[in-house]
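First, one chain by itself in structure tokens, the form predicted on its own.
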Amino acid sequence: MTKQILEVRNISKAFPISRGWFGFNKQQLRAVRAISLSVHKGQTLGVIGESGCGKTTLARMLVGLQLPDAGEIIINDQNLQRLDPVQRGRAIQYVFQDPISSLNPRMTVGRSLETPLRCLHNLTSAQRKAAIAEIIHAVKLPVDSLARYPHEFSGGQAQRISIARALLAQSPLIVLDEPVSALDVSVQAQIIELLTEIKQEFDLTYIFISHDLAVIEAFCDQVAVMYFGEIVEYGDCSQVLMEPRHPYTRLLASSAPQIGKSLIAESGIGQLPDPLDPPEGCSFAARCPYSTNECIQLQTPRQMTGNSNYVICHHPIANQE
């Protein structure tokens, strides 16, 4: 087992909403519900969920955009949010969904890319452009690219741009949130093929937030699947997804279009619980098949499923069958 590079305990985090004439109805809106998880060297973990399930928020507390309400996460045996921001830019970064809008418009990509290597890094002027001009060669883009502003290119280009920014903080634990979702899907196998040749060049390790399962079962290696605000089931990413123990996660891989399969909604299909008045139970009870009055009253159970898999549900699918 390599070393363990990212542990999350028990983090959670709500936001206060005002309701009602005057918002004077205040109420808390719990979007991550007490997560705990583990990342080791080199691995790529996967975070896959509806939208909603709080995937975002869990990768901005991550990377420190947002401090959880309670809990710890540490990296390198370093609790994070006792890091100073350039401490914490070496320790981890982060790669948006929409690149475009992660860049200065007014800067060019020579000026944006130099930023990490000036904050955290502290380097001469030469050293920052025979950096640049190295990362420029790894994410495959013309060094004429530098000179030119985040509006002319398109939005695969400008993932790879955002990708070598983060290359240049050499941090070695790199946060990808939805990286390909806004893609063509010829430019989105670009870009998970670029960033698995990076992984091994630059001895990095991701944590990969997506909804897409076709994406995540060919590039990760263990998975964490969300709903409302909590990892229901995590482990290894073939296993999870080839053999479902939650219904939630089973109802992820029925639901996924395929050529020749019929649209039609499988039983389950619906609407999150509000978020605003969670229920005190499994909050996946009313879209369950094997929901029970157990499930709608107590509080769900860990089960472990393997090594290190485990499912949160009372009635794991294989119980069942």
Ligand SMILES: Nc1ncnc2c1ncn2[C@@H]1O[C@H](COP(=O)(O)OP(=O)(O)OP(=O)(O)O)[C@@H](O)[C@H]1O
Given for the second form:
Amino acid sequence: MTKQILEVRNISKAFPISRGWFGFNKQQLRAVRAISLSVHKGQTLGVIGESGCGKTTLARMLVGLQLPDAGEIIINDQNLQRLDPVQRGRAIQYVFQDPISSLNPRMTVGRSLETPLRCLHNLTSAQRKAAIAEIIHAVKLPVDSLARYPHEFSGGQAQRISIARALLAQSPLIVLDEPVSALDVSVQAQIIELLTEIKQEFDLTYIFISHDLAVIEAFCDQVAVMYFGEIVEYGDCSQVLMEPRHPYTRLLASSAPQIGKSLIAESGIGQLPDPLDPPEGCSFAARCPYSTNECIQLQTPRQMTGNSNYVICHHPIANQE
Ligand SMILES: Nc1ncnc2c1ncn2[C@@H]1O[C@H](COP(=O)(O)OP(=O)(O)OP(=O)(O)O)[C@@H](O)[C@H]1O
Ligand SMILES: [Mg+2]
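In place of the form predicted on its own, output the structure of the form predicted in complex with this ligand.
Next comes the full complex, and the chain you just saw is listed first.
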């Protein structure tokens, strides 16, 4: 296995929420709860989970846009919180969930792409121009894109611009937050192909967030399955998806759309629990066909299911069940 490039130790994040008359009722929304994970150089870690489970909150903490309430993020043996913004920007980059709104509408694409070079690297104007030309070519955008504004681009092209901006920071680690979710299937395939090509060309490591199992399966080496702010199963991607050990992973796998199959999952239909009032025990217990009293009452244990694979569950599904 290659060198570990990122280690996340027990990070949590809650948001203060005001409710009721005049917002007097203050509550905490627990978006991410004690997440630990690691990523090795050259690998792609997929993070999958349904809407609202905390994927973007996790991503924003990883790139330093949000401070965790607890826990540590270590990038290349350095604590993220001790890095200044320039060191942070060189260490890890973020491709935002919504590419068009992440670009400044009043700046030409050329100016937007110059920003990471100006802020993070001490280059002359000629060197900046050369770097932008190289990256524009790498992401397969026409050169005249540089003089245009974000609203003049399609979703797929805007995603290429966002990827170009992340590449220009020359960081070896990129967090891609749902980079293809908003795109047509054919454009999705083109962006995945582009990400694969530039990963090789620039020797990158990815954290790839998605709610689409097929995309995760096609693209990732490891997968972290998130449910209600926690990673409930982690491990080698093909192994986890082919032989899920957590009932939630199995539900996800069985509800993936297939031609000829109803879009409604056969079992476990239900909503995420209320993040303002999380359950005491396992947060999946209410939807889980295997739940028992201990799932509802006790803290859920982590059980190793392979070399570094694990599942957080009282009753993991046995192999080949
Ligand atoms: N700044 C914030 N203030 C209050 N609550 C927030 C904030 N950001 C996120 N949340 C809440 O935290 C939870 C997790 O949100 P998050 O955006 O991380 O989910 P997600 O998994 O990325 O969802 P999606 O797949 O829809 O993008 C949600 O309940 C959301 O409403
Ligand atoms: Mg999100």
